[in-house]
Amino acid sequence: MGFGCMRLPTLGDDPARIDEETATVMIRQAIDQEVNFIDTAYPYHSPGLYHTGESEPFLSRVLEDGYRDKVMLSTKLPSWRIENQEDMERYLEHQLERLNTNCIDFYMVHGLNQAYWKKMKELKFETFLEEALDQGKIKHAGFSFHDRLDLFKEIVDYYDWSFCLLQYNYLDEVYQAGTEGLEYAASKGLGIAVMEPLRGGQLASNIPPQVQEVFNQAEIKRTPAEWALRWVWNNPLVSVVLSGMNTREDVKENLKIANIAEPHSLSSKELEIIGKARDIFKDKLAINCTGCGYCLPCPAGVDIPENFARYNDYHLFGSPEEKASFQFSYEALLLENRRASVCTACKQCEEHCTQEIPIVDELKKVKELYETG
């Protein structure tokens, strides 16, 4: 288990005001019980991607008193801020300073999607990574990913990466890289780090009663969080699972689960139970999009499946009071030229949709939710 430092406890609603006392206890508690992978990124604990976050400098303080020597530290190059190779070098130096370390163990090109990948290739990111490796400023080079499977495979094949970080949980087997991407990367020798095993906590709380009823049928009783984490750890190809814990109780529960979870430890009956839970979630989708991608490419550039995924997430797990956090995800994962508002209503996509979704009308609903007012 790795400790993800994107959702640490805060003082009030300001993401930049980390509750340092509580968060320090949590992280050190995890390290004391042999968690040795700590993950952060340049914008974590800031109002948005284009702001400088507080997670990295906070971690430099947490890892004092000998704790830095006990962990492998992971952070990420903010790819959306990069305009030239000098920017890459400048951000890495700044991150080394912010983290108060002379070497970052696992360094990633952050959040690769079609646009960022194109830019990184043009700027010859691989030259920067090779120099950083040769100089001992980083030990392992990888990437985190938010886009479609075909792009994921292209990125895997392009460079001699050590590892990758991808979103994976029992609802996202065919979302973004998914199971196929995970297996492809592993077959190429990459270490697999998993983010969002609980979908930002969505699979641990606010569980629909029908899903809870399915879990209650199991002989061994488990919390929703344990079902979700055990499903990911059941895959022997997964190297590390990043959990974004934000309470001491989260740390205690996650450590307990990590100590008993093993590859292939779930029975066929238990996997069937998780499959039933997944089916219930999918039946509740507001838009019945399977993410097949037949609607793409959109002539206007809209990422239709991702827009629908963000809309479905809100209707599965959100509420008006929580809209701001879903809005943040929408803006973080979708560049402006790929959002619902770019749709020109040409309806070319609807000719190819295997689910016969009225895509243009549904995109209007996405725009109304996230881009109006």
Ligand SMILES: NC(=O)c1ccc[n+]([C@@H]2O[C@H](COP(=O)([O-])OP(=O)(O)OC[C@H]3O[C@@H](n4cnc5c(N)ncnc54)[C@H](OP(=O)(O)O)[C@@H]3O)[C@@H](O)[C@H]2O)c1
The other form holds:
Amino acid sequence: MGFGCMRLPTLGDDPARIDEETATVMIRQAIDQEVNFIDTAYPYHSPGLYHTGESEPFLSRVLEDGYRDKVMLSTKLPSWRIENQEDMERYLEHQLERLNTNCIDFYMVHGLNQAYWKKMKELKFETFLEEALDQGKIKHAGFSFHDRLDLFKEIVDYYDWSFCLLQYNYLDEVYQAGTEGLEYAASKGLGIAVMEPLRGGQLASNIPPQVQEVFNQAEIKRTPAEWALRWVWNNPLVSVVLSGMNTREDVKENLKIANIAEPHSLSSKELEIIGKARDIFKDKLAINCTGCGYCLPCPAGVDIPENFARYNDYHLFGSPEEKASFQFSYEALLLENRRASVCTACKQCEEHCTQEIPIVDELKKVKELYETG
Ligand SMILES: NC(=O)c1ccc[n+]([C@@H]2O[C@H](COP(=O)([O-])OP(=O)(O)OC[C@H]3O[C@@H](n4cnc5c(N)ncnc54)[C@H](OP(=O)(O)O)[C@@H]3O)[C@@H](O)[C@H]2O)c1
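Please could you give me the other form, the form predicted together with the named molecule, since above is the form predicted alone?
Now the full complex is given, and it begins with the chain already shown.
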């Protein structure tokens, strides 16, 4: 298990205000129990992708007192902000400084999709990576990915990567790189890091009652988080699972699961149970948003992930008779200037969406549900 530092606890709603006291205890608690891989990125814990996040400098403080030597540190080159080779060098230098380290153990070209891949190839990212490797500024070069399978394979084949980071959980077996991509990369010798193993929390809390019923029927009782994490760890090709945790209880539970989950440890009956849960989820999830926030900030101010979370909540748990209470939550959780109706259809968000959601069209549906009539 690796510690993903994209969703640390915060003080209030501002993502830049990490609850440093709690998060320090959580991360050190994990390292004390042998977690040795910590993942962050340039924009994590900021209002959006074009901002400089607080996660990296915060980690440099967490990793004082001898903790840096106990872990492999992973961070990423913000590909959407890169215009030339000098930018690549400048961001890496800044990250080494922000992380207070001489070397980043695992360095990724962040969030590759069709557009960023084309640009990074044109800018000859490989020259930059080779130099950084030669100079000992990074130890291993990889990429993180959000796009279609054929592009994933093309990227795997283009350069001698050490590893890749892909979204993988029991709902996304045939989505983006999926199992086929994972197996392809592993067959070419890449280490496999997994992100969003709980789909950003959707597979762990507030699951539909029908899914809970399926889990209740299993002989062994497990929490939804344990079913989901075990499904990922069941795959022997997975090198590290990045878990995003925002409470001390999450850390405790996930460490416990990590200690017992072995590859090939789920029986065919247990895999069948997870298959049933998957089918129910697939039927009910209205918008495929994982809440990663890469779409933000919206120039018009729409809180896109929260709008989609409210919409999905209604489809997962609501009914027309209960619509008023869901509408109440929508209005309580979203100020008027954050709601779907504020969208100007500029589509800037759609370029960055990791799930290729037609955001503008989906926001119209949210507006229709909660703001019309
Ligand atoms: N490179 C990229 O493009 C990219 C994109 C996404 C993520 N990542 C990396 O991958 C890491 C993992 O992704 P993720 O943060 O989306 O991970 P995740 O594990 O799928 O979801 C994290 C969320 O799950 C919930 N959770 C965790 N453990 C739980 C438990 N035992 N019981 C109940 N709920 C639990 C927490 O949310 P609540 O408790 O609030 O429900 C937590 O915020 C990130 O932190 C980041 O480092 C990279």
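Here, rigid core means the biggest group of C-alpha atoms that superpose within 1.5 Å across both forms. Residue numbers count along the first chain shown, from 1. Only a predicted model underlies this, so the values are computations on that prediction, with no experimental measurement involved.
Visitor: Using a superposition on the rigid core, decide whether the Cα position of residue 314 changes by 2 angstroms or more between the two forms.
Guide: Yes; that C-alpha moves by at least 2 Å between the two forms.
Visitor: Spell out whether the Cα of residue 36 moves at least 2 Å between the two forms when the two forms are superposed on their rigid core.
Guide: No; that C-alpha moves by less than 2 Å between the two forms.
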